[in-house]
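As structure tokens, one chain now follows by itself in the form predicted on its own.
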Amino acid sequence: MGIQFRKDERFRENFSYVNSDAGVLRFPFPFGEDRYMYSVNIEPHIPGGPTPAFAHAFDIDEHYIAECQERAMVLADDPGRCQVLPHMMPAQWDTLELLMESLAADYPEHFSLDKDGDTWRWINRPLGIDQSFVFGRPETLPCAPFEYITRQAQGDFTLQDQRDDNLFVDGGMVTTQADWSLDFDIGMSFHEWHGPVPLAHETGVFDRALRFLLRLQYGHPVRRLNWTMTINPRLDTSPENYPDWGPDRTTVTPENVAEKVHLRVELQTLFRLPRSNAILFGIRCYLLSLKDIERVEKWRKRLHRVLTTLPPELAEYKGLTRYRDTIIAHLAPHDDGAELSPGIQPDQTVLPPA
């Protein structure tokens, strides 16, 4: 049986957001310690692992369709989430074919594709597509390769170019992301991009970053995970929207800290392309609220230890200097101080009642 698909929810106003019990147990929880400092935190990105979001290379959940209709409504309101400088359209290429061959291959009965040399047909059934064209002629889909493709993918995705021994931004679809804009970042360098980044740049994270990407081989994709908190369900957190989602940080309380809170997990993953060279960078992003990661005995007592003891610098750059007092007390009494086993695994399989 395939994915069972919610299809009412929303992101934004009324925010209408669930996640099963197996949608809670499958959640990528990114401390596998009792504290966190920003890392390099690379692994290849084969399948499997500790949460079954490592199993494909592009993982598909429930709330596909609710994501792919909230990146239309994005992008409706604001193109310019979607730019690809014009030297990046064999990424594109690339781009499309590797997202279409693993949906067809990791899921089949949902997504399908058929090749005739250069004739392809591809399906998508729960989004109801089914459109033939010609491979490297962009004519013949309704717009650009790397657009269409990627509005039927959850998660963010970005170009990195690399020349010069560097790596540049030359392109994304961005409509999910923590508080950075691609309107601004495009054609920034690697250093550039992460400037913001506090603490890492001294203890030489992204010099050590960048020296492993550009060796990242075709074939041989790796994975790390990112993590910060967002006010609501709500997935677009951008710069461009702030007075949307920005004042949501004074409103949480004692009362309403469970629910209005949500862990903001990136699954970031890295792919070397055949032809064009880039590395395609998808940023998978998935919310759990606190409500819910209370229900795992693990995780709730390892979050609460390491917001008591993140560096003041990381609290600030991730935003969470406003509530993290009030999720520190909230948690606080439920957490007895008992050894936890290492890695990011919950250690148990069944949720007690919400």
The other form holds:
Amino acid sequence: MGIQFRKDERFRENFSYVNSDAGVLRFPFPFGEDRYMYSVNIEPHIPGGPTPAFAHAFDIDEHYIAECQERAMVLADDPGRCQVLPHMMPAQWDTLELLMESLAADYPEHFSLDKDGDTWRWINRPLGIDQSFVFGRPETLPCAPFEYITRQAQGDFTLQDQRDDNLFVDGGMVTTQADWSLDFDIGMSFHEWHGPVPLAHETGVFDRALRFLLRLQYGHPVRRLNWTMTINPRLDTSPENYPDWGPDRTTVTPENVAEKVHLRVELQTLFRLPRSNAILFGIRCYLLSLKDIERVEKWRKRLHRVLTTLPPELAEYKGLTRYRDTIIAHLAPHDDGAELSPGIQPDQTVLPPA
Amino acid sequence: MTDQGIKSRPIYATLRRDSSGRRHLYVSAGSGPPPDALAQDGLESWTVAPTTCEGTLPRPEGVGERRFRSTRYLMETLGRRLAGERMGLRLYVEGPEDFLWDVYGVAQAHGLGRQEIFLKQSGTLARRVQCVHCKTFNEGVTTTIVRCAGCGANLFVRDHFSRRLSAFQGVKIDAEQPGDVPQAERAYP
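The structure above corresponds to the form predicted on its own; please give the structure of the form predicted in complex with the partner chain next.
Time for the whole complex; same chain goes first.
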């Protein structure tokens, strides 16, 4: 049986966003320990692990259709959210091929790909797409290949060109981002686009991560989790629109904290691409309300401990300063200090009623 | 306030002649002579007349010298010049940060590699600031907060620098609490 896609979800004004119980339990909770600090927490992106979100190269869930619609709305307002520098055309086709082949293999009931030489037929049933085209010929698609396929995927994507022993962010589809601007950062080297991140430069995290990624091999993708928090289930927390969503951060009260505050997790995946030697970086965003997190005993206790011990620079960078204490006060009565199992898995298979 | 701990800022060295080059071109946003370390035989020197010249063009004094009425004029001429260049040119650039990276962009567009271009910041520290919200460029910003000429937002000048845009990033400082705008400080004279 296929995924039951939710219709009529909204990730902006008049928010409408719900996770099923299975959706809550498959959430990639980012804290394997009671304290959080930056690290190069990269592991092989192989199927399996503590969350079903790791089961496939590109995770599709019940929000797929709604997220593709949200992306289309962002692009209609701001086409600059998708940009690729001209020398990256081979990487565009690499991305299209990787996504189409992965989705068709992992979700055959929803996607299929038939090849007859360079003539391909792509069927996306959830979105009602049936497209024949010639691989390598952009004019046979409705738009450029990178934009075409990433409009049909959940999460953001960037393309990293590798040259001069460095990586350059030379393209991307960025509509569900945690406050960074592709339009400003495009063309930057690895350390430049990570420039604003506090604390991590001094500990050498970015030096080590870059060295690791320069050696990334085709066929051996890797993944890591990153996180922040977002008020309301808003996907587009771009710096461009910060004047519109920034005031949300002042609206959190003890009464509404459980509904308003969402843990925002990025499942970050990195794939070496075969023809271009570029790296495709997937940034798949998951939102879970504090109310739903609380239904998992381990997660609510651990989140309380992580927030209590989070360095102030990180809280500031992640934009939590105005409401962190409200969350901690809400969670504290439900944390008895008992030892928790290592790792991110929920340690329960059913949830109490919402 | 001027060091926000952000690591995308370029660091500049002093200019030295790269002996692997066959031709050497010095371009400056100012009107002064090239540094001694460059000034040997065969150096071409392009400079910009000060605004006190009011459009008149002082005659060059030496061989290989060329003067321009504005940086814009220099930049356009440089583009045409580089379009006809061959391997072996070394480009030395001196001036304010936005000028450096504007020249760098022109050079890169004409195929010069980063090992063939040398940059040295001098003159005003005023910044070009791009509003991340409305994309307007605000030129010559000397303060920590500037009112965007495009959308009117009061922008905090982040230390985040784009070489491609030759600009710093400006972010609305009171986005979360509209009206809560601190006093701007003069930081980039």
